[in-house]
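In the block that follows, a single chain appears as structure tokens, in the form predicted on its own.
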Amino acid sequence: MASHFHQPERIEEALRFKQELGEAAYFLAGGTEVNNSKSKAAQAEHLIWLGKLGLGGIKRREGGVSIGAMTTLQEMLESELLHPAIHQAARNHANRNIRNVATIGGHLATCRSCADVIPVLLALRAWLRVATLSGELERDIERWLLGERDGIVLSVEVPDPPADLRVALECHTRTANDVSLITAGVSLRNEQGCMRDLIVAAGGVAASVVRLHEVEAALEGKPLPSREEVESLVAGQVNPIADIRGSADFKRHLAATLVERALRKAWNR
């Protein structure tokens, strides 16, 4: 339980707090992780609240939409500025009580393996604006997922997709109030009967959401193959762990099924 609560009013101040306090401090956004007794954040001695930094809101920018890091998932679900696939991904996340406080910045900072919104951000080629003590920078979301998580996420930048881009999502959850067990997000263009610019992202199959680059390379420039071929291809590229929510074999089968469904749904749109 935290014994110190900090309320910086400038981004530089928040970053300095974190630099000085190190692993004894955690940034606090919506608080869904800090209030999770099983998380590391719940054991933090210092909490650095980001609520006074003006990082909320969804804005139209030239060439795309900017989602402030303190924007809640419910606000994303209800925003007319965002792609329908983002609405669907946000809707899949637990329940409205959690979505009302959970923020997109916290969603990315936590990087849960089965995160609902991250696969669609990858599918839409979104990127991050991140503040560090060295200055503001742009960060590729995949690099962020792979561990380059320094600084504070300022916003998620979602570029306008091409008119012919097809996006589809699938997820599996045990109950309507649970986090997803496996998530899948894909995007592609159908060019003369062949898949182009293919992105395949899956959650629940590794330490964080991952792009299945081998699957993308195998299918790029080809018509969508049979269900069995796609499922076999995906199953060979995922490595989930066994836990109380399912065996590794079950999760591997489920991931293969969901990715295939998402691909076929996007292909048929």
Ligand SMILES: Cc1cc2nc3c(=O)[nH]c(=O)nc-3n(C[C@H](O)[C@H](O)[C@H](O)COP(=O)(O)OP(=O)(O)OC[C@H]3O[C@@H](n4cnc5c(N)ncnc54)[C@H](O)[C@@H]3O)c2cc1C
Contents of the next structure:
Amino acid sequence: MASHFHQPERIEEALRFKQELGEAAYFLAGGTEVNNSKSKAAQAEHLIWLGKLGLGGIKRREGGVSIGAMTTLQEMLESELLHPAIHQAARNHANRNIRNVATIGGHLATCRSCADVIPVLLALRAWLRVATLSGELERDIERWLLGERDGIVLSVEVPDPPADLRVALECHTRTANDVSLITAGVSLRNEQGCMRDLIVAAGGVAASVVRLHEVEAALEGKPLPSREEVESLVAGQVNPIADIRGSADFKRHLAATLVERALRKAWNR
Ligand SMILES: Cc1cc2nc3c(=O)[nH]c(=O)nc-3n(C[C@H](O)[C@H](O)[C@H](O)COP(=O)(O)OP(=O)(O)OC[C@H]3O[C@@H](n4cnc5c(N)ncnc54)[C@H](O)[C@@H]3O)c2cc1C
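Can you return the structure of this protein in the form predicted in complex with the named molecule rather than the form predicted on its own?
Then the entire complex follows, led off by the chain already shown.
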């Protein structure tokens, strides 16, 4: 349990605390993960509260919308500025009590394998503004997922999608309250009967949410193949682990089904 609670008022101050205290300190946003007794963060001696850094709020910017890192998932669900697919993803996240405190910055930093909101951010080609001691930088979400997770997430930048972009999501949970077992997010354009600019993202099939590049490459520029073909393609590209929530085979089957469903939904939209 933490014995020191720091409340920096400047980003640089927060970063300096973290640099000096290292593993003994964790940033604190909504605290759903930090206060989870099973998480490593729950053992931290120092907590660095991000609530005084002005990172809240959803704003319209030229060419897109900016979601401050301290924005809660419930605020995202209720924001008229955000794409309906983001509303759907936020709605899938646990329950209202959790959504009222869980932030999008904490969601990205926690980076759960089956994170509910990350697939839609990939599908919408969102990117991150991140503060580090060497300065502020723009970070591709995929690179973030692959491990370049240093610094403080300042905001998620969601570009306005092209008018003909179709987005669809699917997820499966054991109970309505539970974390999703598998998530899928897809976006595409239908150009003269062929799929273009395809993005296929899946959660629950690897250590973090991943883009299925081989599936994208195999389908790009083609009409949507049969259900069986897509499912077999996806099943060959995912490698989930077996755990208390399901066997690897079950999760592979589920991922293939949900990705195929999301693709077909987007295609028919
Ligand atoms: C009961 C319960 C149910 C949950 N249900 C779901 C679910 O249905 N779907 C789902 O996807 N997830 C779920 N989660 C996981 C978690 O709630 C979310 O990922 C949540 O969005 C985390 O945000 P937070 O603000 O609470 O993070 P915190 O707990 O405050 O922080 C989490 C981690 O992120 C770091 N951090 C926080 N903000 C930043 C920032 N701006 N920059 C850099 N690092 C930062 C912290 O240091 C910490 O390591 C659940 C968790 C719990 C405990």
